[in-house]
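In the block that follows, a single chain appears as structure tokens, in the form predicted alone.
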Amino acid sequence: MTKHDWLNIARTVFISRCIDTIEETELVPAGKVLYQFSSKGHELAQALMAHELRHTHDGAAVYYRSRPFMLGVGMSIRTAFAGPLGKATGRSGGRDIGVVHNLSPDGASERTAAGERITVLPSSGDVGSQFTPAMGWAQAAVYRSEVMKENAWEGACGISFSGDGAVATNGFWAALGASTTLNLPMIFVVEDNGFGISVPSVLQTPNGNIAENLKNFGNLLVLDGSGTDPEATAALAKKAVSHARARKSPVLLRFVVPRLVGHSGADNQAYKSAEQRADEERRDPVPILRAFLLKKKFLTKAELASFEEDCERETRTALALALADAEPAPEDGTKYVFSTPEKPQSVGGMLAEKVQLPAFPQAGGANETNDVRLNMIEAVKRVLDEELSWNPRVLVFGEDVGVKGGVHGATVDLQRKHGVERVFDTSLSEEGIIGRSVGMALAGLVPVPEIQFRKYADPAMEQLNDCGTIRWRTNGDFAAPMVVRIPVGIGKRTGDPWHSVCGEAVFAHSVGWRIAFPSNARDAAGLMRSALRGNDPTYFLEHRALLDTAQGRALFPVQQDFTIPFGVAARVREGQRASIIAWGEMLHRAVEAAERCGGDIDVLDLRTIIPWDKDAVYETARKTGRILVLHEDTHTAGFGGEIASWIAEHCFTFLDAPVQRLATADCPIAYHPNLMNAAVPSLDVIAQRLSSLLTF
């Protein structure tokens, strides 16, 4: 390194030492901060990361600690300070906390040099979400050099960034098996300063020392040693990105660093004894880089005082225009929740980088006599197969899809005809399935992995919920597009609490995700192609009992321009008498028990859950006058309440009955065809209801 490179370093360095001190001393006490975590102790080493990282495509997962490598790597002075202000010109307009950083490569300042412009993928609250995004970019990064022959892919990383109590989570053990596996150019960069708040290291994992426990750990580089001796460090940083470049295999880096301040403002380390303060003071790498500075001849003293000097003034100039940045206002905090035409964002899926859809041929000619029917099943697999015939960047992955073709078949011979590259199996890692889906998606691809039974996704929703908001948490920066594909609810013959969770209601609470909830074939076909042409992440709901059977089967339209809308209902039956709403498999009792009941009943399928069809429903209430909704989930908290709701604040000048709610008894799903059918409405419990509706 030059004495230009270590001067950049240091400059670093200093001015993030110094937005600390001014954050922690005035900021903080005007209650102009409200929330503050200090990187000090951590700037050296993150800064030489920074230096290391040049490659246009390397995305980097960072945490809460790790404002000294944003600013290294293109993050304004500016922009760190109006973040912790909550200013409308921070990374997320206010909207998060100001370190939970994220940094697409027009948003860096411009004194970054040109191929210094890397992504910083949005960032969580979340200890130990970091991880699996992270090595999901990297995977991206190989197969659009090696599969998609883009050369200015080649080389490109996959790097996260964490401190020593983040190697306990599930993150950081999904990511690690499935970079080593698939050998990936991954970089766990781990900054050990001996506490996850108050709790030491060695209750995070054994010694205290991750590193050392993963010696052994099948093709892993190990590195560990000081995070603030400048040319120990140095060393380390550029020997981890040069063999994860290489492909040699994936690198832990493990940094001794030290923390001098508590975990965040209201944190006083009390916890910490004086000769652990003495200690970490003596490990500061402020002072030890000045002596480097001055060993070296870079500076002289009064150069280093000047150079120190123009740190700060520089960074007082760029408070005072964030002091005088404007607040947000207050109608964008519900902006950017999901896509919209006015800002489309700038980094992930197909959107960002302007890829086109390819003309269509236009339905309703000749080829409408060719539509044929189909399971459901057999629908989505047909789909699934023409999207990756025409897209390249679309990946179909998770558990058993690969050569089995999938325990529910909706993949078979998919991995044969389009290669392992493009559809393959995991390793059993829900998390790790959805976390790399994020990456990916962020990465320009399009993720459609398959979670085998609603209850799996469970271990997951720390990466579904935080890919959802995504959006909203970049000021429209960023997005991760995806389609989640769950097979749900009771099965034909039998059910048990953990294959037969219907669970829709808990998707709906997931902030900036579709749902789709289709009854039979040719709406799965329209749905599936509408969601993996779109810019919205977006669950996919099939129904276990409607996959092979004849109530899911329809006309498959083949027509690849057949899309069906998010929001459109589909009235399956029309009537005077009453209105059933209903979706997925229950949408076929309702219909049995319309035709039990004499007929003349309103009939509607909401087919989507997020977004639903308002006017539909409305329409419906207002020709009946009496409603019931039909759902297989839960009673109390169902999808269902949020509908009766809605019809009783909007629609009750219509009413001439209560609006009926009927659901699945709220206890899990029995084993015993005995219990199951109790617990859930069967044709005779539908029937009843409506035929007391109706006489109400």
Ligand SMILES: Cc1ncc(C[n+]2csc(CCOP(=O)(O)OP(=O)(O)O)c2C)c(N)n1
Given for the second form:
Amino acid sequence: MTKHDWLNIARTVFISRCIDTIEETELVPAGKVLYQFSSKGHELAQALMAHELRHTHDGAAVYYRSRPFMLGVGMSIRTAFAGPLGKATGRSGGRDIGVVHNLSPDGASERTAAGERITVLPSSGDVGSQFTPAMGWAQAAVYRSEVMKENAWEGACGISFSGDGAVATNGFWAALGASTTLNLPMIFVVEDNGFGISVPSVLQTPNGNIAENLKNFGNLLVLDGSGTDPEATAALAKKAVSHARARKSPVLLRFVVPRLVGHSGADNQAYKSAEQRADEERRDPVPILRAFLLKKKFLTKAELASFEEDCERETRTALALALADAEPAPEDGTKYVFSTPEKPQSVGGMLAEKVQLPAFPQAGGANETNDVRLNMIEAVKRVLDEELSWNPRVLVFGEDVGVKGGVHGATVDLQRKHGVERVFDTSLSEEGIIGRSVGMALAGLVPVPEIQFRKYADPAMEQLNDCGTIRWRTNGDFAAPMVVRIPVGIGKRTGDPWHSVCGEAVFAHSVGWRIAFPSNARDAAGLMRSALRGNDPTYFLEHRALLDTAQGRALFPVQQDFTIPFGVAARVREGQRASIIAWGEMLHRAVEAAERCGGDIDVLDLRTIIPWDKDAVYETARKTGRILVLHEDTHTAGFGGEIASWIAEHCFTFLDAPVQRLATADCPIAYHPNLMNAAVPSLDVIAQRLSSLLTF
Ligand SMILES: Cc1ncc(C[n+]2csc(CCOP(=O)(O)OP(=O)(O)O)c2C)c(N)n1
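Since we've got the form predicted alone here, give me the form predicted together with this ligand too.
Expanding to the full complex; the earlier chain stays at the top.
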């Protein structure tokens, strides 16, 4: 490394230290920074990692202590201040804690040369959530260079930064397993300061040293050493990056660093002994770096003093600019939850790279007569096949999805046809499946992960929830559109608490996601095409009792430009006497019940839960004045409650009867059919409820 390199690194270290001191001593006491996280002690290791990571397509997933790294890869000092100050110019526009970082190549400061602008994936406040998106980015880098033959992606890496506490999280192990089995260019940087807030690292991993414990892990280079000694730290950083870039194996790099202040501004460190504090002070990288710069004769004492003064001056100039920056406008706080044409994301999905859809043949031509009746599962498979065929960015994966073709059969033969790189099995980790999808989507791919059954999305909820808020959290700059396919609901003959959960209401609460819940093969095809070509993350719920039954069978729209927009319900029966609003499998029970009660009932198939078609609901309420909302998800706080309350609020004057809700009892789905059928709304119960509604 040259003198120039070292001075650049020193600048990052000194400026980061200066920012922390200004925050701690001025901005926090003045109430201008409301939540402070210091990087004191971690600066040198991070600055050296930033120095090594210069590939345009590197993707780093950082954590709240990563500000030195952020400065090193091009976040301006002004932006670094603007975040914690909550300014509109911060990377989240004042929405998120200033140290929950992200950086798109466009957002890097002018100081960074174009070729050095890596992407910092939107981080989140959830410790451990950074690992699997970084692993997904690494897998995408390999895919884009080796399968899509994009030379620009060759050698790109995924990098995660964390503390020693984070190595106990599910995400760490999910990413470690996947990246080592797939030999991904992935670097796990663990900055071990001995504590996770107050909890010592011996409670996170045996004897407190994750590197020691992973020495015999398969296909992993383990590096372990000082994160404060300039030359030793630099050597470790260089070795880790060159090893991963060359695809020799993933790397775990543990840097031993001190945490010189409390976990956050509110932490007084009473749990550390005086000896521990003194030992940490002795390991402070700043005086060590000063001594190194003098010893190497990069600077004289006087030059060093003036260098540090310059750093402080630059920092204060930027602070003045950040302080003068605009505060966020209150009305902006709800912007960018979903995709909007006014602000396409600059990173993630097809839109950021302006991928054009092909000119599909026009609908309505002679081909439409070729529409064939298909089961819903066949329709899903066929759309996946079509989209895989025209769109090289589409990847289909999950547990048993590859060779076997999925436990429900939705991907049978797709691997044989499209190759193992595009349709593949994953390790048994739902967090890994969804976190990987986030990284892939951010890297411009279109992931279509399968979660085997609704209940098994539970381990992925952190990644799912965080994915949904990426656009909002980054002020519209990033998005991770994907289509997560999940079979839901009871089976044809039986159920149980694990494979038969419906649970769309939980998803309706995960902000930023669209939800499709089709009742037949045709709608499934049209909605799936919309979702796969869309720009928002989408849950695609496939009801198990419709997958291969006559109820779900419908004419498959062979023309590939046949799509169904989200938020448009279908009126499947026309009537005047009452309305039933339903979706999924319950839609079919609604139709039967309507017929059993003499017909002339409006039956609406909502088709999508988010967004849902308020206009159609309004219309039907105005027309019939008697509404039954029916669903398979449990009753309390089920989505039917949302619709019923909306009707009460907006359609009250049209109503001739109280809005009725019918849903599964508030208990798990049971195995024995007697028990299951008693809990889920049966045809008899629906018909009874409808009759009483009609006679109210
Ligand atoms: C999932 C989750 N659990 C708990 C927390 C609260 N929390 C924030 S930081 C932290 C400790 C992390 O320690 P470590 O990984 O060692 O990083 P360090 O702060 O020491 O740099 C905890 C428990 C969180 N943010 N996310």
